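Just one chain is shown here, as structure tokens, and it is the form predicted on its own.
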Amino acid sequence: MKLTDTERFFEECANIEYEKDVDLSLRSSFRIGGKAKYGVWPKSESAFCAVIDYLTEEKIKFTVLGNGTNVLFSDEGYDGVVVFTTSLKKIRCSRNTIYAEAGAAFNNLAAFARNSGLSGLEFAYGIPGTVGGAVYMNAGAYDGEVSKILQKSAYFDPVLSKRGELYNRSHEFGYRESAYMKNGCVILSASFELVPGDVDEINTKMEGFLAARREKQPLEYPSAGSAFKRYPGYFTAKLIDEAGLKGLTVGGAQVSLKHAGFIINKGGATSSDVKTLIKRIQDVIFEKNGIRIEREVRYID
């Protein structure tokens, strides 16, 4: 079978793997989505940059993804290339600084820090995303967040076709937001400045956070984590609960009975089900409280 120009590039590009017609429902924590035209897994930062550079130059639609834990793919799939970072997972330590590539699991980073006797990443234990995703959205929990410990990040700018670095303040961090949501650059790696700590104490704190997640969150069902951002001055899950929306169901999608901030896939949920449910929740909260809550789940169509 004759290769397309894109397939020929993938074949000739060193240190990558690629697949055609990738089932996105198997690549997202929601277990929802059609197929992508191609999935690409670069195995080095240089290969990652080469792929992004090619797709940009050829004006081929693409998106960059880690573990797919905060996204909702369309039922119709994605008519483009999904570039997965998960083969970029190196982690190393130098004194109190931990460096990690964008595809390293955030959970593994927390464990690495603990084993290195470094404190500051305990909050990340149990967060299912990658380092790149965590920096992109300023991930946080239990009074910890990326902005408090990030020293710098490295990126590739597809427009200028060059690498660069951002130091902490340049990330323009806010609640679940960063400069990367606006600047179009893709994250390559990040460095975190931590503090020495007792391994047993760090581990106790981490296990406590993990136990709390298991107790309060519906981890037994596919989901994308918290469906909505916290509205200033309000606890969004509490608003949804007080509005009587726990258990509200559209198709296979349901507001979790265990945690109202989660929308779960009870089985066979479609992206249309989830989007309809999210809109219905937003409308009810607006009617009752006069505020418009913002979704945290990122739609990829």
Ligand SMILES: Cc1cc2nc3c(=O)[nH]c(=O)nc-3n(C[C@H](O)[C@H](O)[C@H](O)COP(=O)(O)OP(=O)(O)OC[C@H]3O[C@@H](n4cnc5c(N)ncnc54)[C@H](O)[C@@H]3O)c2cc1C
Second form
Amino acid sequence: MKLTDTERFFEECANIEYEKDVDLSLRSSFRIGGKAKYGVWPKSESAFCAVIDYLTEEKIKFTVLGNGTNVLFSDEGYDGVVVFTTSLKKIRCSRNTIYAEAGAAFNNLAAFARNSGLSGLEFAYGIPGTVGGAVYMNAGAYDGEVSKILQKSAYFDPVLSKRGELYNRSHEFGYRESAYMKNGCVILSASFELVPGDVDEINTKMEGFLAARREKQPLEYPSAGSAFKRYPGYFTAKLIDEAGLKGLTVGGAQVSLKHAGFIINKGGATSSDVKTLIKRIQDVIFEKNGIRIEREVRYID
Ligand SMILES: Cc1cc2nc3c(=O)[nH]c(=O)nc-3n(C[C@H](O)[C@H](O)[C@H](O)COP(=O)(O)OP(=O)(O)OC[C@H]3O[C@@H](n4cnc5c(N)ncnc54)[C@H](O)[C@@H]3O)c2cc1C
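Output block for the form predicted together with the named molecule, input the form predicted on its own:
Below, the chain from earlier opens the complete complex, with every other chain and molecule after it.
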């Protein structure tokens, strides 16, 4: 079989794995999406940078993905390369600071912090993404948010072909927003500044958060978590509930009966089912409340 130039690069690049025609429905928590031309899994930071550098230089369309828990892939698939960070999962601790590579599971980071007697990451327990995805999204829950504990992140800038670091304030964090949404850089790792705490107390708090999630969220169905951002001064799920939209269904996509902020895949939902449902919800809320609620889930076409 004749290899394309891209495949030859992947073959020759040390410390990566790649696959052709990757089924994106199996790689995203929504369980929706066609195939990507290639999926690449770098196993070291330098391999990650080399892959991004190559794709940028060759003007090949790419996107970086963590655990795929906040994305909606198109049914048509992705005509490019998806670079998965999930093989970059080192975590280490130095005094009160925990360093993690971009692909480390946010859950594992929370457990690592607890086991190290460090408090501040309890909120992360139950958020099913990676460290890179959490920094990118400024993930948060209950009393915590990435912006409150992030010391710095390391990134690769594909345009300048250069590695760099951003300290907390330079992340321009907002509600589910970070500078990475605008600057196009790829997150390599992050360091979190925590405080010493009692392991049992930390554990109790984490288990409490997890129990609350199990009780309130439709975890038995594929979803991308909350489909919408909070609108200043409102709880979006409450607005959707009050508008009588719980259970609203388009094809296989439904507004969860358990939690109105979640759109779930009841089975066989397509990306257009989800997009149509999201638009319908936004329109109804606009008509009723005069505000346009913003989508949190990211469309990757
Ligand atoms: C059941 C459920 C519950 C959830 N609960 C919460 C919650 O309580 N709080 C919350 O904030 N979120 C929640 N989420 C949403 C989601 O888990 C978070 O947004 C998480 O941070 C996304 O991480 P990820 O690795 O899955 O990112 P992905 O979905 O893989 O990617 C999300 C975005 O980040 C970008 N990205 C990922 N990694 C990198 C990187 N290394 N460099 C540059 N860009 C990158 C991607 O291109 C994409 O645009 C929930 C989701 C589900 C399914």
